[in-house]
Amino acid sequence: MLRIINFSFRSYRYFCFQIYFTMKVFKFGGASVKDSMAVKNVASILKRYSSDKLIVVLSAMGKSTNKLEEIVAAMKTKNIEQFTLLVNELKDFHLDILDSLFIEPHSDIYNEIENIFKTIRKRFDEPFSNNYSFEYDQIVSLGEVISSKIVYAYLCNQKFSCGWSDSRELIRTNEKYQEGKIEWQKTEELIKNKLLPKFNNEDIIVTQGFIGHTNEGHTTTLGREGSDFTAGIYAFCSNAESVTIWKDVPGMLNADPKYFSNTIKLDQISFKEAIELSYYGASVIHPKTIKPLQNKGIPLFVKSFIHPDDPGTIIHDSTNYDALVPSFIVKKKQILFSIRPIDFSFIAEDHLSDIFTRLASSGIKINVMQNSALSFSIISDEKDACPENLISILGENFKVRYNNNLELVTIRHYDQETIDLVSKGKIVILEQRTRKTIRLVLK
């Protein structure tokens, strides 16, 4: 009888939480926590939302992930001098941030960070797994753990009402290390049972992006843009009101300012448009972040942590604003392969099936493809597509020619003016056009 009453009481509390509190998810990337001033800026942003319940998802600080990747490489080769140098550099980087945030150097956070670095050093003496991706995930994931512990400690020091949660206990994935696939049902269960009840006592829960865990408890990472994706996961599983990704840009721009002057901020776009732009190479938001939000209609804001009061960009259901401004995506260093059967036969379904099977086995990713009666053409990133490798893979049945150092430009909601702008002074090698998108391979 007592167990039934206890269960009912907890269910009632959770029910009340769902009714009376709205949830927002904030994600802060490495640039937004790159030093002590950046951490203090995060705190100043959170103060603006003192009436909200917030899940705060953090990336590793600054370029910590790159350093941790170098540490894993040194572990693999058992280069103790390089390993020690890198670990000391990374530790000193974080200690400098701590020294600037905390007056008292003997606070608990120093001990916590020291223990993490002891774990890294201890792992050097252990056998390196044959599964490099497994070793990668156990070490590189610690960047997010360190970042979240430092920010959490600072927020507590500043008297915020906050708690800390471990994504390595909340986000369940399969065992595909470095690119863990989410087990959604179990993840939703864990977040609802372990994280959300904390909001009965706290206003802010600090956690980590990019990382998760397997059923056996091993740490995994979620691949490219994993921290943004984490924000989407927490929002989906908690039925959040919104997600905000804080960046060093004013919002989503219609073009990369490195390649185009007079860029325009996109005030509003649809989930569909954001996925299209990301698919073609826009770097602000990854499609896997957007999809769970689209499934529940949870709006996504992209805002500037430099100017946090500016409106930024909102990504939501409405498509009414998608076609107002042409958007440009540029990919440099592209390579065009032209593939022809050596017997001069037509390119038929059996040829295409054979080509795709061989491309998949080689790991080459296709950015554009086009076929004619006698040839099949693909565009890939030069860094991922070695011509000699492809010729070796296909040479038995196909003749392969290639043209490198090309540029791929995609224009959404194009007009003739934008086409003339991007192709001025260049040769158009290949063109694909639909009602809303044109793709140009330029030399």
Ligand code: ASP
Second form
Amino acid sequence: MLRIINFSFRSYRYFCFQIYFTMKVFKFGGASVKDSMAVKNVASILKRYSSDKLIVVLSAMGKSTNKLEEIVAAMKTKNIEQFTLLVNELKDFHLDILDSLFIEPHSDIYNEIENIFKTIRKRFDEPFSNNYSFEYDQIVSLGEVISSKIVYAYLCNQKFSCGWSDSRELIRTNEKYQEGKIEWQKTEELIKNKLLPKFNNEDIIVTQGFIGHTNEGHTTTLGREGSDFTAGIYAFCSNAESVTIWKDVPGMLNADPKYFSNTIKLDQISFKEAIELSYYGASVIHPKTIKPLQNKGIPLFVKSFIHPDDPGTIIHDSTNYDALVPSFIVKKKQILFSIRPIDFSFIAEDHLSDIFTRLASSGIKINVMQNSALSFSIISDEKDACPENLISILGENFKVRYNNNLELVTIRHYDQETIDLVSKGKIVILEQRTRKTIRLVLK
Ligand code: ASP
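Could I have the structure of this protein in the form predicted in complex with the named molecule, to go alongside the form predicted alone above?
To see the whole picture, the full complex is given below, headed by that same chain.
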């Protein structure tokens, strides 16, 4: 939609005619572009929005990011057989998609994809630096580049009015590779100056999630599953009217269908509730996505790419609908550590400060914590928290005991019925209750 919202005479000699577009940001994740049928489905969704200006943020196709991670591992260990096998598999995967999208040979896009794979191959012969995260970002980022190039080529072929933009020139981050921190002011300036003017000529701009660049022009990534966040960044910086994340589920559900039957779709929830749910581990949207949207009051829709006409979930300012149904978040493979000062002294501020400083340097992320007079307990994901590592980090002043293979269940807006349901047949090892949330560590 094109809106002319300001017609102002700056002086008698000239006038200024400002044109603003309202636009929407769409994000399509890996599952929504996992094969040629899925790409065609994306095009059919975009057709429904032909009167809108759209920034389309894409993830890597299917499970390409995992494959690229394996490729980086093979580069690091200089395992040429493994590297060649993986690169060929990834290339064939994309060529198969191209072959079924384009009936006539489309040399341009084939050449572009070929060139990206040449770059990957060439990099194998170059020294793998000590900075693993840097090397990771230079390679793993290419999944999004390939995906966006293929979708863009297909949309052009289908006569959409569209352009392609490179997030490696628009999203500015610091130099924390694999977890780039956004430099908002610069990013906003780049998006306003380099991306938005493209809407004068095109209706859709295709770009990549997950990736950015440093001041020196090196590629960075924003952390796994970071494309939702990218959609939030583009929306914030371009003052979009809304963001839609297209998923393979009907919207945000009150529980993960993997663990619970009879899940209920949440029709509307507040930004605050969405942040709480994603903080506790609900995996539908990346936790960082909400803040920029909340800050500007930009609504977020989570919709099904399989049933695009269904309403999905809307995440917005109103908190009126948050408490309608309890929501459950389950985290498996949890480990509980009990940390006790060896000299039988109380757990007080000095101990806590010491423990936290040591934990911060270990990279262990705390999911729940609790203390008693003599002991401080934390629950973490098993994969991030090796007991031997923690024991050595805490040193000889603390005794550490642990219990693994636990389950952490968080219930928002709980009632006794839901507590009984999730804890049936299990032992409750730890419980924390506030007015709106209960957290149970179960064995
Ligand atoms: N492709 C990246 C990943 O799989 C980013 C994303 O899809 O959000 O983690």
